[in-house]
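Here we start with a single chain on its own, the form predicted on its own, put down as C-alpha cells.
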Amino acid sequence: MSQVHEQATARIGFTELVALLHQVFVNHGTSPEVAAILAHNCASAERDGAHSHGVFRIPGYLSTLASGWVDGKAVPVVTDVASGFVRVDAANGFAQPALEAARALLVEKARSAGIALMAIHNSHHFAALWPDVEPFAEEGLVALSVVNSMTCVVPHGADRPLFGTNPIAFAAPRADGLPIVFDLATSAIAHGDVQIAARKGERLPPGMGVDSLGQPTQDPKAILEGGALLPFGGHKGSALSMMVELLAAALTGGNFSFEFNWADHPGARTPWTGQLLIVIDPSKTAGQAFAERSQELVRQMHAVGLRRLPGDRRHRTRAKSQEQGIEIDRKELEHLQEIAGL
C-alpha cells in the first residue's frame, strides 16, 4: 500500500465504528436503542465492504432524520396474526427496528410451523438487505427478503420510472462453512453504485439506465438527475421487481414505491414503503442434511470451475477488516468523528 494511501485512509476497528455511529445517530434525533441497530447495520456494510450502503449513507440518514420524514424514536407494533404469520407496523421509523422486535416471534413461529412470514409496513428501509437474512442462516434456518423502494427503475417496456431497486436476499445454512448468502438488486445496478460512481466521476457500463430524455447513458449524473435505472435481464428483471412490489408492498400494507411523496420534505432520502421476509426451518424436512446438503452443492460448484460463491467476497473482506481494521477515508472519519461531537 502506498504511503499516499495510507494517509488518505484510516483504520477502526469494528466496535469502535458501531459506538461512533452510535453517538452520531443519537445526536441527530434517534432513541438509543434505535441508533444502536442502525449503528451495526450500517458499520456492518462498511466492514463487508459494501461501500454503498455503509457509511456512505450517513448523510441520507441525517437529512432525512432532519427533514421530519421519518420518526427515529419510533417504537414498532408487533401483532401476532397467525401461526405462522407475523405483521409487524413500523410506525413511520426504521426497517431494522421492526424486524428486530418481532425476531424472536418469527423464529420461535418458524420453528414450531416449519415456515412464517414477516410482514412490515410503514417503513424506511435505507441500508443492504442481506444483513436482515444472514442471522437467520446463522442459526440454521433459511430466510428470504424482499424490499421495494423508491420510483427509479423503468419497467421492461416501459417508458417512465414505477418500481424500485427492488433488492433480494437470501441465507441458507451450509455444514462446513460460513452461510450461502447473496442480496441482488433486481435493477442493473444498486442505486447506492451509481451514486459512488457520480461522485467519482466514473462512467457506467452501458445498460445501467437512461437519462431524461430516455435515451441510454453511462453517466451516472444523468440518470440521477432526472433519469432512470433499467431492470437487469430486460423483462426477467422487470417480472422479479413487480413480483417485490407485490410482495413487499401489497402484500403487507407498505405503499408501493410510486404510492409516496416527499416534497414536503426537503432533505429526505429514505422510502416508505414495506418489507416482507420468509424464514423456513429445515429440519422439519431434511433435518440435518440440509446443511450438508447445500455443502455438496457448494463443492460441486467449485469442481465445475466456480470459483467464486455469492457472498464469498464479502466474507474476505469482514475477515481483513477484523483482523486489521475497517479501512476508512480519513477525511470521512474525521467528519464523522466531528458531528458526533467526539
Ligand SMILES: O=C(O)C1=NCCCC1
Given for the second form:
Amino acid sequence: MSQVHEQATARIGFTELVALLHQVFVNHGTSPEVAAILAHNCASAERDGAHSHGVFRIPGYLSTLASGWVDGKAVPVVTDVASGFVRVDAANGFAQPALEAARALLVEKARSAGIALMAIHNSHHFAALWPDVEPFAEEGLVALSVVNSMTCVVPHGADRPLFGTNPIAFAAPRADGLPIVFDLATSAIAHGDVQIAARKGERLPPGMGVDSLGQPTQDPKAILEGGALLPFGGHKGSALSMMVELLAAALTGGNFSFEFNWADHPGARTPWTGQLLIVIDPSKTAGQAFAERSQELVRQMHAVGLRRLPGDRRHRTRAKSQEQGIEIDRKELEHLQEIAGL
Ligand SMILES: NC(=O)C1=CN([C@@H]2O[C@H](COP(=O)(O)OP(=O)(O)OC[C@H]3O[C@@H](n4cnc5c(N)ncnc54)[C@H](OP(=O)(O)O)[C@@H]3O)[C@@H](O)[C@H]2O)C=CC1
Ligand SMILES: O=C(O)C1=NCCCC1
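Switching forms now, from the form predicted on its own to the form predicted together with the ligand, please provide the structure.
Full assembly next; the chain just shown is listed first.
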C-alpha cells in the first residue's frame, strides 16, 4: 500500500520571506522601519544557508521583544564625532538599525578621509555579521567589523567562561568576482550551532566545549546546561576574542560580554553589547589597483589547489535559493505564517 508523505520542507521566494518576517516583527512590537531591516537581514541569512542566524532566531527575537529587554522601536542617535569617527547610540535597540542610520555618513567619511570608524553601543546584535560588511565591499570599500556577545566561552588557560562567541567579519572587493568575505565566531563553534545540534540530537566534533565540571564534552546539551564553549585555535582564538571585547565594548562604550544581567527579563535572548566597524577606501592608498591585487591573490590561491574560498558556500546557496526559492522547514514556515496573521 502506498503512503503519501507530506514534504518536510517548502520553498519561498526572498521577497515573500522578507514580507512575512516584516509582518512577524511588526506584530511583535517593532516599528515598521526596524522590522524592514531585521526582516531583510534574517531572510538574507536564510537565503544564504546561514541557518544559525536565519529564521531559527525568530523565537529568540520575539521572546526578547516580549520580555522588554530590547526596544523594538528604538531610534538610534548618530553623533559625528570627528573626521573619521561616527558614534551611534542604538538606544537599547537592535544593532542593524543603528548601522543603517549612520551608513551614509560612514561611507562619506571613509571616501573623504580614506578610513572611518563607526562605534555602536547600547545595542543588541543577534544576527550573522557578514550582512554588515558585504555591502561596503560591493561598493568598492574594505570593511571589518567585530561584535561581542554573551559570556559562554572559557578564555584559553582559564577555568570559567568570560568571553562571548565574538565574531569577526571582513569584506574586500575584487576585480573579477564577488567580494571576498569571511565571517567567523572566535569560539570553536557558534552558540547557535550548538543549539541546533542539541535540537537535532546530534553530537559535536571534539574540542568545541566543556561540561559543567570543565571536562571536554561532545554533548551540546552539556555545553548549554552549565558547560561552556572553547575558543577556536587555543590561545590564538582566545587572543582574538579578547581583542573583540576591547574593540566592540571598551572602545565603543558598550558592555563587555560579562557585564549585563538579564535576570530581570525572563525570555530575553539578545546580548546588550557593542559593535565596531572600520571602513577603508582602498583607492586612497592603492588607487584602482586594490581590486586587481585581491583578484591576483585569489588567482594564486586557486593555483595552489584551493577549491573553496570563504563565502563560496554561501554564494552557491544564494544562487540556488534565487533559482529555486529558499528551502525552509514546512512546519517552521507555517508557524511564521500563523504568527504573521496570514
Ligand atoms: N551576533 C553575534 O553575536 C554572533 C554571530 N555569530 C555568527 O555565526 C555565524 C557562524 O559563525 P561560524 O560558525 O564561526 O562560521 P563557520 O565556521 O561556518 O564559517 C566561518 C567562515 O569560514 C568560511 N568557511 C567555512 N568552512 C570553510 C572551508 N572549508 N574553506 C573555506 N572557507 C570556509 C565560511 O564561509 P561560508 O559562509 O561560505 O561557509 C565563513 O566565512 C557567523 O555568521 C557569525 O557572524 C557568531 C557568534 C556571535
Ligand atoms: O551564535 C552565536 O554564538 C550568537 N549569536 C547571536 C548572539 C549571541 C551569540
